[in-house]
Each structure stands twice: as structure tokens, then as C-alpha cells.
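Presented as C-alpha cells, the chain that follows is alone, the form predicted on its own.
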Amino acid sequence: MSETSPKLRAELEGIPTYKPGKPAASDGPAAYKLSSNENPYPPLPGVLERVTAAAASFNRYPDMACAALTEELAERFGVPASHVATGTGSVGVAQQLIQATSGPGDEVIYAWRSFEAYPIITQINGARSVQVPLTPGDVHDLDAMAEAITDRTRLIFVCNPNNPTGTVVRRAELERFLDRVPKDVLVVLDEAYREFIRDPEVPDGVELYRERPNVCVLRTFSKAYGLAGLRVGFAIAHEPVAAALRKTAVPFGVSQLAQEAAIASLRAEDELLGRVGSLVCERTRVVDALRAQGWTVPETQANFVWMRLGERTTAFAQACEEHGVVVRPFAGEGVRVTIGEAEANDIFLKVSEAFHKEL
């Protein structure tokens, strides 16, 4: 039998593995999962009923064009339907954007540390990652990102709020940055956590897109809307970019259940805003408590907090798990902790207080 293997693309060598948030153990002390930035609430009113009804026909293919959802999104954001493109979560749309813009020899710029899928989806497409370090305050260094642009730059991600630090870039600095970016370079404003922002100086990317053809906005139903398990996200972009996204989309990628759930979730916005408001209040409580304990925690506008722990990162994550909560460690750097149920947050704060006393 031949030992020769099929030839695979060289770009796949060394691709980092995406590490999802560790689940809470079903047979251990870790009862709460604070590692994936999920919404702890159940589906919004009317969503489960609509999904259950749609499940009766999942022997049929979904609407490949996501027409009803697209129209709903177009009306909700006041944009032409032709400027909306859907996909399997915002990360699926992000991968389509790289497919549409970047290949071997091209460059994709993003801050680091930022969303860990960026280097993966960049390398898969054969493009080169240009990682620009965050500032000492864990914020995007937009001046350095602008200086990193070359004639090979095809796409720039700005994660706002940034995952995993929760920090934001504000209107004036973002507009200055966009003014420096060549008009033929696509800037993707990844706003997966937009609904949790309370800083009035953070711009809505949709407003920036309206006057800038090279700006694309990414959003998702996975976080605030609580549809992480159904995988539906979308982009708002001008016609050439949106059309390219439709060309690169996996046919029938967004299930009919996901489409129906997203529509129902959009129509339950009042309840959504109440839930998000409750999580933001919990976020404030957690951040205030951490600072009172002596931790230095950056201002977060997302549904999570970031703690720089360096070499103590793994030990802290293990301590949390031993006491009943799972957090997301980034070895040698820090931990990201989702704002979850009050009970889970209380356990986490007890661990953080005890851990800080031992430093």
C-alpha cells in the first residue's frame, strides 16, 4: 500500500487551531460556562415557537438567498437589501470577505491580540497576516495599523469592541484612521458586541459605512440575540462587496431555522434591550468589584472582562474551574471572562479576590 498522501495546500501547514470556550463539566464542579461570550438567557419571546414550527419542514432546503431575513435587516438598519449579505455567523462572513479580497501575496491587517479567528481565516486563504500590537492599554493602535498598510494590503479588520479585551476605538480616532486608508482597501468593522456599547463616543459602524464605500460592517445574532447555536450573522456593505459575499457564500449555509429565529429575534427588540441592559449592569458590578479587589481591568464595552495575568493565567483559570466556573485563558497573556448569570459572576469574583490576595 502506497504511503504517498494526497497533495494538500502548503498554506494549511501551521494554521493555529481555533480554541472554543471550554464547556462546563457535566460531572464536575464547573457548573457555569463563562468562556464563550454566550448570552445566558433563553431564546427571546416567540423565537422558540417560530423555530419549532420551522423544524417541521427541515427535510427541505432553506431559502438560499435568506430573502425574508435580508429584507428584515434592510428595514431595521435603513439600508438597501442589496447591501445586506448573510452567512454562518459573523466569522463565516469574515472568511468570505477574505476569500473575496485576499490570496497568496496579499496582506490582511488586524490588531493583536484580537479575535483569534483572524489569523486562521487569513492563512486558509493563503494571505499573510500583519499583526499590529495593541497599545499598553489594550486598545487598537490605529496609527501603527495605518503605517502598516502597503500596496499589498487588501483588508483591515477593526474589532470594535475588541475581543478579548473589550476595549473600543472612538469616533474621532476611527474616522482619522479611515481617512488614511486607501480607498481600494476594505476596512471591516467587526461589531459582534455592538449592542453592549454604552460609550456615546463609539460610532455605529453602519453610519460610517453610508459615506465610505470601502467600509463593511459585521454583525451577529450569536451574542446579544442569544442564537449562538444557530450560526447566523450578516454584513452591511456597498453593492460590490455585498455581491462578492453572495458569490463566496456556501450554498444553503444558513439554515431555515436560523433564518426564522433571527427574524423573530429582531421583532423582539424591546425584550432584547432589557436583557442587554441587565447584562451591562452586571458588567459594571463585576468590573467595579475587580477594581476594588486591586485588579487593573481595562474599560470594557462588551459582555466580558479581560484580565492580564501573564504567567499566572493558567493557574487562575484552573482555580476558577475548581470553584465552579470556566473562563477562557490565553496562555501567558490573560483570561477573558464572560458576564453571565449573577450566581456565576459571584463565584468568579470570590475566586478573583482570593487569588489576588495570594499575589
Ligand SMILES: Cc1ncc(COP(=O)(O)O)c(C=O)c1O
Contents of the next structure:
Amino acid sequence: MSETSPKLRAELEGIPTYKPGKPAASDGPAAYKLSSNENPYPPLPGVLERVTAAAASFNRYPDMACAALTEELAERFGVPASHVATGTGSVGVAQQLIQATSGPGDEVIYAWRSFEAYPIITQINGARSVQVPLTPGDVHDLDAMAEAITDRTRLIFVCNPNNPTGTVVRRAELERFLDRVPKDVLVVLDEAYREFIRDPEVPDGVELYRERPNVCVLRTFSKAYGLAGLRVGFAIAHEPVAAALRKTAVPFGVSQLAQEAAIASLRAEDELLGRVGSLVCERTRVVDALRAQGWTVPETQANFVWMRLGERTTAFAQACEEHGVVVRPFAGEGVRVTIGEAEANDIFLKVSEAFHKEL
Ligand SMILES: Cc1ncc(COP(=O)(O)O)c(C=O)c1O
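In place of the form predicted on its own, output the structure of the form predicted in complex with this ligand.
Shown next: the complete complex, the earlier chain at its head.
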């Protein structure tokens, strides 16, 4: 056998691999998965029924244009259908946005730490990441991000609420930032956790997009709507950005099962948002309990909490796992813990209490 291997693009060297949240063990104590910001509720019966019915024809390709879903989304958000673009999860749409805007020599700005797919999808396309540190309070530093813009900047991600810290940027500061961004630079408001926001000062990106042709809003069915396993997300953006997303889409990427589930979920929105409300109550309970235990945790508007544990991160994650909950450690930095079912949150709070007492 020859030693020569196929030539691969140099950009792929050193790409950090996406680290999915660790699954809960099928045996042993780690029964609850609080590591991927998933929705703990099982599918609604009506949604499951529609998906099951669609499964009977999966010998056929899906509707490539996602036409019915696009129409429902356009109506739901009060935007033209030509401004809606669907994709294989919002991470798929984020990758398409990079493909559409940023190649070798171009720069993509985002806060750090933030969603771990940003550096990966930027590097895959040969563009350069410009990571702007969060403030000491773990919030986007929008002034520093505006100052990082150069004539090579093509795209800026603003993750609101931010993954993994749960922190938000509010209306006045975000509008001030958008006013500073050149009109030929695309700003992507990644609102994967939008439905969990209760702070009235956090703007709805869809409102900001209406008057700003360089703003694109990213949303997903994976979190509040509980369809993580089906892979469907979408962007709302003006033309020509939305048209570019249609060009860069993987043909037939969004399965018919995902399209049907998304439509059924939009129609069952009240019930699904009721579940979100219960998770938000749990979030308040968890954050209050952590603070009462003596932890400092940033205000979160997402379905997870962030604990800056530094060197104790790995030990804390291990302690959680030993007691039955899997959390998401970022070694040397902190732990992100998804708000799950009450039993899982209770176990986590017991571990955090014991851990804090030993500090
Ligand atoms: C901020 C953010 N954006 C996008 C995504 C991607 O979600 P999906 O591809 O499932 O829509 C995630 C998932 O964790 C996320 O945290």
C-alpha cells in the first residue's frame, strides 16, 4: 500500500472537533443528561403522530424547498416567505451563512467563550476567527466587538442569550452596536434560546431585522420546541442573504419528518411554550438555590446555568456524574448545566451543595 494519502485542505488541520454533550449512561448512576441543553420533555403526542405518518413515505425525497414550513414561519413571524431560509438545525444554517460570506482572508467576529461551533465552521471555510473575550461578568463586550471590525470582517455572531453563560445583551446596547457595524457586514443574531427569555429589555431579533438589511436572525426547533433529534432550524433575513442561504443549503437536507414535526410544533405552540414556562420556573428555582448555597452564577435567560469553576471544573463534573447527572465541563473554565426535569435538577443541587461545603 502506498503511503500517499489524498490531498486535504490545509484549513482542516487543527480544527477543534465539536464536542457533543456526553450522554447519560444506560446503566450505572448517571441517569440524567444535563449536558446538551436539550428539552427534557418527550415529543407531544400530536407531533409524534404526524412524524409517524410521514415516516410511511420516507422512500421519497423531502420537499427540497420546505415550502409548507416556510409559509407557516412567514405567517408566524409576519415576514415575506422569501426572507425565511431553513436548514439542518440552526448550526447548519450558521455554516451556510459562513459559506455565503467568508472565505480565506476574511474575518468572522464573535464573543468568546460562546457557541463552540463558531470557530469550527469559520475555520472549515478558511476564514479567520476573531474572538473577543466576554466581560468579567460573562457578557458580550459589544464595544470591543465593534472595535474589532476591520475591512476584512464579513460576519459577526451575537449569541443572545450566550451559550454557555446564559447572559444577554439588551436592546439599547445592541442597537448602539448595530449602528456602529458597517452596512456591508452581516450581523447574525443567534437566538437559539429566544423562547426562554423573560427579561423584557432583551430585544426580539426579528424586530431588529426588519429595518436592517445586514441583520439575520437564527432560530431553532431544537430547544424550546423539543425537536433536537430531527435537525431543523431557520434564518430570517433580507434578500440577498436569504437567497444566498438557499444556494448554500445541502439539497434535501431537512427531512420530511423534520418538516412535518416543525409544522405540527408551530400549531401546538401554546402547549410547547407552556412547557418552556415550567422550565423557566425550574431555572429560577435552581439559580436561587445555587445562590443560597453560596455560588456566584450569572443571570441566565436560557435553559442552562453557568458556573465558573476554573480548576475545579473537572472535579465538579465528575462529582455530578457519580451522583447521576451528566453536565458539560469546559476544562479549566466552568460547567454548563442544562435545566432538566425536577428530579435531575434536585440531584444536581445536592451535588453542588456538598461541593460548595468542601471548598
Ligand atoms: C447558541 C446556539 N446556536 C445554535 C445551536 C444549534 O442548534 P441546532 O443546530 O440544534 O438548531 C446551538 C445548540 O446548542 C446553540 O447553543
